[in-house]
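As a starting point, one isolated chain is supplied in structure tokens, in the form predicted on its own.
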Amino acid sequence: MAGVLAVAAALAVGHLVAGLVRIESSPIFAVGDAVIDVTPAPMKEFAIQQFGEDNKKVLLASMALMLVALAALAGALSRRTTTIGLVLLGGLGVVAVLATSTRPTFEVTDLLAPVLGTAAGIAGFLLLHRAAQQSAGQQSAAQQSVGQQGESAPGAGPAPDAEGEPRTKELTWEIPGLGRRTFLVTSTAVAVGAGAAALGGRFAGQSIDVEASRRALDLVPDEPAPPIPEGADFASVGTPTFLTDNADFYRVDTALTVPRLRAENWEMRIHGMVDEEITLTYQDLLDMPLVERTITLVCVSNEVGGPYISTSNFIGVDLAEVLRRAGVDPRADQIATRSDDGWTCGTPTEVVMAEGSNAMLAIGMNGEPLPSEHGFPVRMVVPGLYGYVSATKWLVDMELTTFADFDAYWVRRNWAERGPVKTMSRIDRPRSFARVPSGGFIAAGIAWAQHIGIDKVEVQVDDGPWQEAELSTEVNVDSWRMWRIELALDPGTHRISCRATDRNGNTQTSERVPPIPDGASGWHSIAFTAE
């Protein structure tokens, strides 16, 4: 218990200090971010596939369990000396300092959290160890006292029991002093203090009132998106609604804690290979023509048939127009962007600057300011590219450079430099292993070929012929398209597959490959039973 509570105190005090300085410097977050950075890409993909958007919670819970196990072991081995416990705490402090100091957004004041947290942990451990020794000493003294009293008492010793055997004196209720209560009182005080520090760190870390900043904004686009036409989805038979609610929009990123930025304090520097370096504020964006565009975003981590695809009406400013103000050097083939938490992204310049690219600096989603989890105050949106090369959230820096001179976060981890979205389709109805009525049955799903458009979707049942599905009303080539088809199903087990063909005549390949290095491919197939 001494080991566990000491580590808890170290983390809690570090979190409290971080909340007062900069929440990203909290030891648990700094070490967690470092773990994410050094984890091989296949393991990250496995975590995303197995745990989805909860993968960060699983990481933090795993770290906590590991720390509890180490702390308990170190405490158990420290019964006679504090050496092992102090070595553990000191080692954890060194790890936290190294993790904090190597973060891309490191500031010297960030070291306060791991240093003071480690000091608190060491002090707590020494206090608890001393209390435990005092308790043991009191118990030993009590036992010796009882023994002496038994020897010096008048008579021949303890009274015999009913069978004539000497009665053994019970020590539990006769130990003078506090005994173990000394340790329990001390440990309770440390636990309460650690809990208070952790809560204080949480509240301090949320002291930047992002929601008040969001509520103060009223985003009215100068160029609204066209209304979503009737028949744009087949939600009544199992597809998603055409626009995804903000609360349901997929989220995949590396941020353990969501950056908290206020719009009125936001600014972004555009520099590098430009004619004139400029710095934009949020008000600068509001003063530009605001456009609203209906765009589908898809994550490169999306497996065949995966959930990481959503559509929104994004509000923002035209990114190509912003870059023209700075003047782009023709040799700059990459736009390197950085998030407030230090994550980096590299986007092909030619894609953004192409006529009709619809690339945006987005500040709103579905009629409201960006939610904090989706990049408030400002994020990038570039149709036709996977998010890892196009969709920087919490955007604070933009540099015009070249692919030869800069490797972004995921490129350094062996992902492709350029990530064009592949032509794909997905089955939403029926679900895997579902039981459906035999006879006439409507299957449905979605397809996407961003910046190109979907020409047709075909469906195959078992080994039968490919049948062309009915497509929903097209909204634009930058968003998904729904499909449905009525099938005649005999009773029994079946397998349904789908494939899409885009406007360029490219049909979705049957070759099944995983997301690494440039996105998954293959036909989506579902096994189900008709009865």
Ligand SMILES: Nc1nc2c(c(=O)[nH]1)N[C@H]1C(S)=C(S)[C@@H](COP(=O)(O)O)O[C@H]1N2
Contents of the next structure:
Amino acid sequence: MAGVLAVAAALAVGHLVAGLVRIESSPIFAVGDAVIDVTPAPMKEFAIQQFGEDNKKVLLASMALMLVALAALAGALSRRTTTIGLVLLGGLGVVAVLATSTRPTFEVTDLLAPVLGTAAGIAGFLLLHRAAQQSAGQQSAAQQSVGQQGESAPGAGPAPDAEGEPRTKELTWEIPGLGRRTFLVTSTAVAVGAGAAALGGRFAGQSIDVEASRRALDLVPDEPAPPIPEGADFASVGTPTFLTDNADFYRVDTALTVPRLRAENWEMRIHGMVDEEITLTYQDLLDMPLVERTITLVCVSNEVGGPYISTSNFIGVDLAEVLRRAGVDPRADQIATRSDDGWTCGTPTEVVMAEGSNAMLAIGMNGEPLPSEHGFPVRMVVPGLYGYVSATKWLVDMELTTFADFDAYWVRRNWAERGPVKTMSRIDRPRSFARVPSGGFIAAGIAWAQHIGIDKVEVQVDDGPWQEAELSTEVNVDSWRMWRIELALDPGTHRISCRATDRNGNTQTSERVPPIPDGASGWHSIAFTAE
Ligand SMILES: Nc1nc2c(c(=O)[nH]1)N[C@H]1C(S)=C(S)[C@@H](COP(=O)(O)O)O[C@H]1N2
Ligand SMILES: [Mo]
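Starting from the form predicted on its own above, please write out the structure of the form predicted in complex with the ligand.
After this comes the whole thing, all chains and molecules, with the earlier chain placed first.
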């Protein structure tokens, strides 16, 4: 218990100090972020696939479990001396300091949280250990007084040695009957203190009021997106709605704590291989023509049939227009961007600068300022590229460079340097192992080939011929398209597959590859029963 409470105290005080300095320096987040960074890509993929958007909660919970186990063990091994407990606390302190100091956003003041947290943990441990010793002393004294009646006074500990000094120093502190209570009181005090510190840290960490900054904004595009036409989705037969509600928009990022930036303080420098370095503020963006574009974003980690795809009306400014102001050196083939939490991204300059690329610095989604989780105040969106090479959230820096000179976060972890979206399709109805009426039912799903457009979706039942499905009304080539087909099948189990063909005439390949390094491919199929 002493071990567990001491570690809790260390984390809580670390969290409180971080709340006052910078919440990202909280040992639990700094270590968690470092764990995310050093986790091998296949394991990260596994976590994303297995736990979906809960992967961060799972990481924090497993870290907490491991810490409790370690702390309890160290506490148990510290019955006689404090050495093992102190070694554990010191070791955790070193880990926290290392994790904090190797974060890409490290500032020296970030060390306050792990250092003061460790000090609090050590102090708490010594306090608790002393109280525990007293309680144990009381017990052993009680046992002794039963075994050796008359030889020593009850509660006075082991018999004095020749010099008349007690053998165990701790026992001299002991007041009969008080040891156990002392431990309970001390441990309660440490637990309550830790709880208060943790809450205080949480409260202080939220003191940057992002919500107030968001609420103060009213984004009205100068050039609104055309209304979504009737028939753009087949939601009535099971496809997603054409626009994804902000709350339902998929989320993928490496940030354990969502970076908290206020629009009023936002600044971004555009530098590197440019004619003239410029710094943009949020107001500069508001002063430019605000455009609204309907764009589908998809994650490279999306498995065949996976959920990491959503569509929004993004509001923002044209990125190519912004870059023309700075003047891009034609040799700069990569736009390196960095988010407030140090995550980096590399986007091919030619994709962004191409005529009609529709690449944006986005500040709004579906009529609202960006939600915090989706990059408030400013993010990038480039139709046709996977998010990891284009969609930097909490954007704070943009440098024109070359692919030869700079590898972004995921590229360093063996993902492809360039990530054009692969033409893909997914079956949403029927669901796996569903039962459908054999007399007739509608199969439906989505298809996407951002910035190219979908030309055709075909469906195959069992080993039958490919049949062309009906497509929804096209909104634009940057967003998904829905398909549906009416089928009547004999009773029994069946399998359907789908494949899309894009406007370039490329048909989705049947070759199954995993998401790493440049996106999954293969046909989605579903097994179901007609009855
Ligand atoms: N700062 C930051 N931006 C990021 C990421 C990240 O980890 N950190 N992940 C990228 C990836 S892999 C994807 S798929 C998209 C997802 O954007 P969303 O969470 O708004 O859907 O954000 C991109 N932008
Ligand atoms: Mo992604």
